[in-house]
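Just one chain is shown here, as structure tokens, and it is the form predicted on its own.
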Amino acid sequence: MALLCYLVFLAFPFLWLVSTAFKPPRELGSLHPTWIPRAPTLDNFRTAFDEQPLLQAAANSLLAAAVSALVAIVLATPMAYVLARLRTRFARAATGWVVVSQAFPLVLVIIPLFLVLKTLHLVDARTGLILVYVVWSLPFALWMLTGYVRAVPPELEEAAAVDGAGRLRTLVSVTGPLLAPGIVATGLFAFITAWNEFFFALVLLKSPEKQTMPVVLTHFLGAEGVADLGPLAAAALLATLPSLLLFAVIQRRITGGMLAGAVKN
């Protein structure tokens, strides 16, 4: 029972959000509000696509997404291997400190990055923002990634050796392929959590034409903070569904369960 009731508090929005992006205005204004559009239409899309650039917002945000996941990956994933196999004082203190740096809020480093990026010439820059996501994103896929390597028995890696590999073999050919699950799982949720990502993007571009999805979703609020609603739901759609559907199809991969098949041959 509790689990339904969770599943339903997190299906809530996203049905909601659904109904009222095909709603005509008269029915979202209605006192009886009903969750299947009594006359759907699609003018809330028209609307959004004409009053705000959402492709060239959604083009900024899959730039900054994707760029900064694949080099969290390629840094964290060599980091994370070091961290995994060293059983030294300074492993441990370094992803004790990895866990610590992830309560940090966002307002007490964005006056030192702000002041960094000003340094390099690089705030309004897309190339700032790639590089604050990686830098912000880079705890966590360490983390993650590290949990990913010390479920690989170590046994493995000694059996290849003995067998004649070279340690670079031993990562490329043993390791790497076991660690696949992990490091797409860890690519996705660096991916996403860059794609929704606002504070930073608001404050560190301002060109309207840099800036991200989150940031144009704003602009459909009024000067005294009325939402245009039916524009603001279908563009919040919109920026959804690319989430959604790179989990949907990543997640196969994921739950084809490499790893845990490789540890049961």
Second form
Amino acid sequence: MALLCYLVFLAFPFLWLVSTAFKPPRELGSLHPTWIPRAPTLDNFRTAFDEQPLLQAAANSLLAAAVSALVAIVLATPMAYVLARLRTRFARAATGWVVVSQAFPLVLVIIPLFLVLKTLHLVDARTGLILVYVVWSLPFALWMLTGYVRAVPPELEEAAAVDGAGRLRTLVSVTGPLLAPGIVATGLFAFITAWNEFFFALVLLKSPEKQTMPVVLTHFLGAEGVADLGPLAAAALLATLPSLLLFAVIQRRITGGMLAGAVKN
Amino acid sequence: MRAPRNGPGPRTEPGGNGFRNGGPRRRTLLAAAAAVPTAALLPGCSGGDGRRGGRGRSVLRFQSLAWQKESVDANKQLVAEWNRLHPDIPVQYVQGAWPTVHDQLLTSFEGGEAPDIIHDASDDLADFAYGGYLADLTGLLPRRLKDDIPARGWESGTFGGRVYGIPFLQEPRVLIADGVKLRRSGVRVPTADAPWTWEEFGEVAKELTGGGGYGVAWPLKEPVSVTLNLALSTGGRIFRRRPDGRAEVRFDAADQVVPRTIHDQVNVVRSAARTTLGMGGADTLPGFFAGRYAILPLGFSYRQQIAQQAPKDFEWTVLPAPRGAGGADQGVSPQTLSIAADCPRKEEAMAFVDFLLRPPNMARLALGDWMLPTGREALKAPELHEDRHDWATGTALADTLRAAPAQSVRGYPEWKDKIATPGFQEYYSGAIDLDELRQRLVHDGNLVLARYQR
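The form predicted together with its partner chain is what I need now, so please give it after the form predicted on its own.
Let's see the whole complex now, leading with the same chain.
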């Protein structure tokens, strides 16, 4: 029952978003709104695409999110392995620092970061944004992956060594498959973080053709909280879909990956 | 001046791999791991320089906050027209957004990367102007533009005696009424020449209350600007200048008329809906369409939302805001165009602004935003005098609009956020009385202002 309530709680905003995206303006102004639009329309989608470069923004977001997730994973995986396996004071301090770094608010770093990127000629460049996303998601990715590595029993690696496997072979054939679900989950986290990120993208990218989806969504908002609600909902729905699809596709693989490689042949 | 921005591009030179003992397979794996993200970055590395025109000329960036379709279209068309007529001074349209413009501009200014031509609201300009981020336009303004906008309009873009923002669009606060309810009640329908007095408005609200409905709904999510701007009509200014030029907060009888009227409507007479106090203007529209509220005090541009969302048979009308001892004046914070202090081609930027604000163009922008132009000539456009959507009612109010008294006061944003917003919210909801409100606005408020005026 509690699970059902939780699911309803989670689903409500999404279903409302879907409903709003298909409603004509007059239904949006109704005091008694309905779940199912009385006169469903695609006009909001047409207007959203007409008014803003949504496809280009989605492509920009996709590029930033995919590349930053990939780079974060490539960097975090070996670092996490070292931190998890080396039980030293340094490793504990590093892990602690990773946790503390998550508490820094964005506004604290944005201006120094802006100046650093400007010096590097990386303001208004996608590379700069991706670099920031990698740095921003790396600590949490590292933290997550460290947990996954610790969950892999070292005895399995020792058994592989006894069987004559070298270090690399052990990592690739034994640890790797067991870590795969964790790597996928962490990559997914990094992807979603970058996909949804707004503030860095707003501040760092100036050229219209480089703007990402969350920034473009604000273009449907006016002063004093007025919004072009229908097109905004349509655009927001489109912005939500990649994350949902990715979860749907990867969820099964995460579960499958957990079982694969757990048994030593 | 800005540093030249020659994007570094992707750094793909290998620089040695450093893996002395790695076998070919390991090297291949590592190289592949390094190459994947680098290759993926390639399309993203456009060098970070979006400011070169097609023939190598530098581009002036115009950041617009237009957000309604008609308004965005008008802006883009005008930029395209300019670029066609002036290929040697290309302008790039950059879309900004109202909710984020302050933070975005602040970081851009700090980093020396601000747009050249900046669209904002006059009440957001003070800190940027005093901070030296905006160009002083006083000597750049063309005579035509200077003469076209009345002096009271220029006040809103002038800080410390210098012009930092050119006001070009403004909107009065009006009363949007349910036409049927109004007609049935038999009350006098006000006109721009003969608005209701605040007392009369109170009586009308009482008259229109009943049957489960309220005479008026005040959406006061952001109560300070509404209160201060409407208070001009009763002679209230709240911020006054001392002989030494410093601003101080006062909350005298004239300042109290509007707040007391709203408070009494909500808490004493109960002719105003309490639940709407925390709402934004758009949130009250469904209740308005359903007949729950007879009158909504809203900005003139809300007509666009109403025209779009109101049921087909819903009859609505626009009335002027009430008048008081100070006449029908009200404060406004017009939309402005500024030029960044860092802009290397200020004369050319001003030429573009002048083009954008030529009377027919200013009128196009006003129509797109459902607002009023500040220019006298643009205000004569026939479309702005049509009865359709009550354009004529709003246009007739143009002479009553004054620069909001608070906007040039340094420290006003902090006073507003920390002192006035919670103070007015508590007063309007009945949690505190007028004396307590006065104590907070004046005593606590002046402590805040003092920090900015040392």
